[in-house]
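The data below hold one chain only, encoded as C-alpha cells and taken in the form predicted alone.
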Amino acid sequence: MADSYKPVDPDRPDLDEGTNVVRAHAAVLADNAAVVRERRVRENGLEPVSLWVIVSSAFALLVAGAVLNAGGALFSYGEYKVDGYVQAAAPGGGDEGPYTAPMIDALSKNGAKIYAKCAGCHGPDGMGDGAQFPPLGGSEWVTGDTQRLAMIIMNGVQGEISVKGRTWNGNMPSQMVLNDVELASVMTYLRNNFGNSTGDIVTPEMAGAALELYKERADGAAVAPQVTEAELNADHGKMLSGEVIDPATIVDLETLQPVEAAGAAE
C-alpha cells in the first residue's frame, strides 16, 4: 500500500508518517526570515541621509573656512611677493637672444649628464669603489695633461696603472662614442668636479685634435687597442692642441660659441 501511495496534490508536501511537521515548518520559518534579514540590509544601505548629518556636516565646514580665513600670512601671496623685484637677466644675456653661460659651467653641465654613464664603476663622487676601481678625484690622471685624459676615456686601459700612489690592475674599456662636444664636456667636469679644480676647460677644438689623434693610433681599425700606463706617459703627457679661452666666457648653450656680453656693444 505504502509503494502505490500518490498524493493527490503534487505540488503539496508529501506528509507521510515519516514526515516530521515541526522540522519542516522550523526550515520554512528559518529560510523566511534569512530572506526578510538580507532584505532588511539592502533597504538600510538605500536610505537617504539623514537631513541632521547635512546641517552638521555644512556648519562644520563654515567653521573651518572661517579658521583658514583668519590664518593670516599662511595663506596670504602678499608676504612673499616683494615689490618692484625684477629677476636678473643671465650672464650675458637680455630679454632677447640666445640662452647664454659661462662656457666653464655650459661645458660642465652638460659633462655631468654623459658622466652618468661613468659612475656606475667610478663612482657618483668620482671616488671608485676602493677595489677595482680607482678614483677620479685628486687623480693625477685626471688634473694633469689633458691629452693624456683624453686617451685614457677614448682608448680604456689595461695593465696596471698607478694612480695617487696605489697600483691598480683593472681593465677599462674605451668609451669611444664620444664625439668633440661632449668629449670636451665631459672632460671639463672631470676636472673641476669631486674635489678637483683645474679652473681651466677643455673646448671643443681641443676635444677634436683628440679625436683626430685616436684615428692616427687606431689605423684604419674600428676601435683602437687599449692604451697602458707605459705609453701614456711616453706618448701624451703634453696639453691638447688648440686655442686657449678664459673659462668665464660667455656662450650660447646651444651651440657653445662665445657671444658678446650684455653691453659689450653699446
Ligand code: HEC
Second form
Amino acid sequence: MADSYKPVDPDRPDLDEGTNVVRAHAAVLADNAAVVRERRVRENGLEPVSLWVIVSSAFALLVAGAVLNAGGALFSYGEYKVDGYVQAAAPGGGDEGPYTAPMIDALSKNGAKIYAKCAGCHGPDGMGDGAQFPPLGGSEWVTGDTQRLAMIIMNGVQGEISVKGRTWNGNMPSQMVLNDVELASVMTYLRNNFGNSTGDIVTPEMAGAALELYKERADGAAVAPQVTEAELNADHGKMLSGEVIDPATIVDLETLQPVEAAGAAE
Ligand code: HEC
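Switching from the form predicted alone: structure of the form predicted in complex with this ligand?
Next comes the full complex, this chain leading.
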C-alpha cells in the first residue's frame, strides 16, 4: 500500500479515493515541523517580540533609572506634604475638648506670649542685661505686692529704683494696651517663671481692678505718667483686690473659665 501513495493533485478535490489522509499529514508534518510550530505560536498571540519593542523598552528603563537615581524628583510627593500637619477632627466626631489646664498653667501659657513685649529689654531669660535693664527673675517688684507690679507694667517706671540690692536709674515706657486677661496672664507668668515661684495666680478680676486704678490715675488723660519707686511704695504696697482662686482650678484654655467636672462643660 505504501507504494500506491501519490502526491495530491491541487486541481483535484481534497480527500478523493486516491488520497491517504494519514500519509498526507505525515508528509506535511515531517517535512515542515518548524513551519508548523511557528504558525501555531502566532495563532496563540505569542509571536516573537519585535526588536523595536525591545529596544524602546530598554531605553525607557534607562531613562526611568536615571530619573530615580537623580533623587526621584519626578516621583516625589514632597511638595504635597506639609510638615507637622495634623488633620483636624471632623466636626461632631471624636473628642473636641474643651481643652483644659490648671488655671496657673493656662494663664502662664498666655503670659509667655505677652512677655514678648518685655523680652527685648528684660531678656528672654528675664534676667535683664546687667547694664540698662534690671532683672525680673528674683525681683521683689515681681514677687511682691501685685498692685505695685501692675502699676509698673501699666504706667512704666522711671528714676532710681532698687532691684535685688542694686540701684537702677532708667526709663521704662508704659506697656499698655493690655486687657484684663492679658495683664493677669503676664503677671502670673512673671511670678512663676525665671526662678520666681509665688505659686499664686493673678486673676482677670484682679487685673481688672488694676485697670480701674490705672484709669483713675490717668485722670482723663490718654496716657498716665510713669510711676516712681517712691509712689509705688507709698501708694501701691498691697495686693490687688479680687477673689483668691486656687491656682490648680481646672479651666477651659480658651475662656479661662473653670470647668466644673470632666464632661460637664459641653
Ligand atoms: C524699653 C525697655 C523695656 C520694656 C519693653 C519693658 N521694660 Fe520693664 N523696665 C525697663 C527699665 C529700664 C526698668 C528700670 C526703670 C528704672 O530704672 O526706673 C524696668 C523696670 C521694670 C520692673 C521693676 C524692676 C524689676 O526689675 O523688677 C518691672 C517689674 C518691669 N520692668 C517689668 C516689665 C514687664 C512685665 C514688661 C513687659 C510687659 C516690661 N517691663 C517691659 C525697661 C523695659
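Basically, rigid core = biggest C-alpha set you can superpose within 1.5 Å across the two forms. Numbering follows the first chain given and starts at 1. This is a predicted model, so every value here is computed, not measured.
After superposition on the rigid core, the Cα of A221 moves by less than 2 Å between these two forms.
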